[in-house]
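Listed next as structure tokens is one chain, alone, in the form predicted on its own.
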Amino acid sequence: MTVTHLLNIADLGVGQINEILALSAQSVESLNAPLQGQGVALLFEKPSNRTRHSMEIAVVQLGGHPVYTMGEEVGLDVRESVEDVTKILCGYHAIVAARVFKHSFVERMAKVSTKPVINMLSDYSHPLQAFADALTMTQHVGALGDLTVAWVGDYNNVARSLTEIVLISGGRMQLGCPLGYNASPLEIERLKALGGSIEQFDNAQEAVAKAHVVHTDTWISMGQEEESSKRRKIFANFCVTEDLMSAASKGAKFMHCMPAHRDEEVSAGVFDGAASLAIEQGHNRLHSARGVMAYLKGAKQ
């Protein structure tokens, strides 16, 4: 039996993207409760806000139920491995989704899982991410190929996903990223054979023009907090300001995957101004997760 889990957002084709979003943007009565009488395992080795209260919500709203694990509660590869957690888990639940601090523990998770694997998080890719970072650009910008998108600041997990989707979807991609934190040329020939069109500055203000969305996310994530100050040096000159934003296209909008961090990565009149979708692109990792999860249980739009 084959089974279709969600890793990383290079994995899906653009009809599957658009198949998960389409679900995303149906409502729940219309989904018709394929998780009733299932559990769902939400393995958290990293905590988060967004992703745990999304994502039980959304088991729910799919007539499931969750269970809530921290990661020192199992011990991947301490107490267990992480094969054996994995199928233990496939014993209760219709889907197993876990936020790891390695990718390579989702992959071999995948490997022996009978059921839906869902990343919700690793060092590598955060897809649930790039789809609610989706959903909120086609409901507010357009449709994806018709776009510019901008990324200012560290190319990261979040990065990576973001920029899958886009080009998968037929848009281009502009990365502005300090050397040393930008995509490798490796990775950039990688992207570029997924589709749209891509280019990588290593400035900020190049990195914005003709852009119809700005993202940007903190330049100190969860593990690199020994990192701050030198962080802080390296990135002061990508901090997304009103000046910034207006040389992107006009109207553009700014778009944050939070938590954030006003007047560090983003200034507070840009976060908190009129151009900004960051609450709504927050509120979306809900309807996105419940869109991931009905297409993995086999929902159609």
Contents of the next structure:
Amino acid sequence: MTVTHLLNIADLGVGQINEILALSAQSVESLNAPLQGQGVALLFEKPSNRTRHSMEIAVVQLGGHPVYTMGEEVGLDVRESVEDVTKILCGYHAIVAARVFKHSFVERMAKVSTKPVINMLSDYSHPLQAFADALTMTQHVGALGDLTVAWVGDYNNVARSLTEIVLISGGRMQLGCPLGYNASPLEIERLKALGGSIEQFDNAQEAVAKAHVVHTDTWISMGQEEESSKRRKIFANFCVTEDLMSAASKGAKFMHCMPAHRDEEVSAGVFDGAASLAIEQGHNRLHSARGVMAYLKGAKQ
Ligand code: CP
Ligand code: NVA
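If the one shown is the form predicted on its own, what is the structure of the form predicted in complex with phosphoric acid mono(formamide)ester (CP)?
Zooming out: every chain and molecule, the one shown earlier first.
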């Protein structure tokens, strides 16, 4: 039996993405509790606010029971191997979800798992975030295929998953990243093959031109704390300010996966201003987490 996992957005086709987005927009009741009487394992190697809470509540809304474990308690490849942890959890749970430092850990989990594995953020990608981003843009801005979406800052896990979902949906992506923190030529080639259109710039101004939405994320991702002072200097010209927003399309929206750092990657005025969808986007993490798990449990719209 083939098990469907959610490790990366690029593993999905446009039909699957649209199905998950449609399920995310459905009422809780209409999904008929596909996790009734079942568990979902939530393993975290890193801290979380949105992902933990949205996943726990989504599991409850689908009739299931979430079990959260953090850090040393899990001890992936320390207390026991990734494979042994996964095989045991498959005997208790309907879904195994993990937030890991190394993306190879979720890949190894998926290889031995008899249950769907969900990547709750790795150093490579953050597919759950991309579903909330897509849902929010669809609700507040327009169909992804009609949008020009700008990314300003680090081409990181969140940027990669967002870019993938926009391109697969036929939209246009404009990346503005400092050299050395951008998408490599090989990565751009891979992304181009997904559909839509993509262009990369080494500055924020060109990246936001004609954009309907401007996204950013922290300059210092979890695990990069030692590079903080170096990164603050390198990214200094990549702050999303009111000035930068005025260079985007008229009425453009601002989005941020959060945690946000006011007056680093985004000015306080933009983050807390009328164009910001960050809080709605955060709230949509619940609805998209529910849509993803309903899909993995075979729910149909
Ligand atoms: N955006 C996001 O994944 O937030 P948390 O790290 O708080 O889960
Ligand atoms: N890029 C950030 C996202 C946090 C949700 C990180 O990996 O820490």
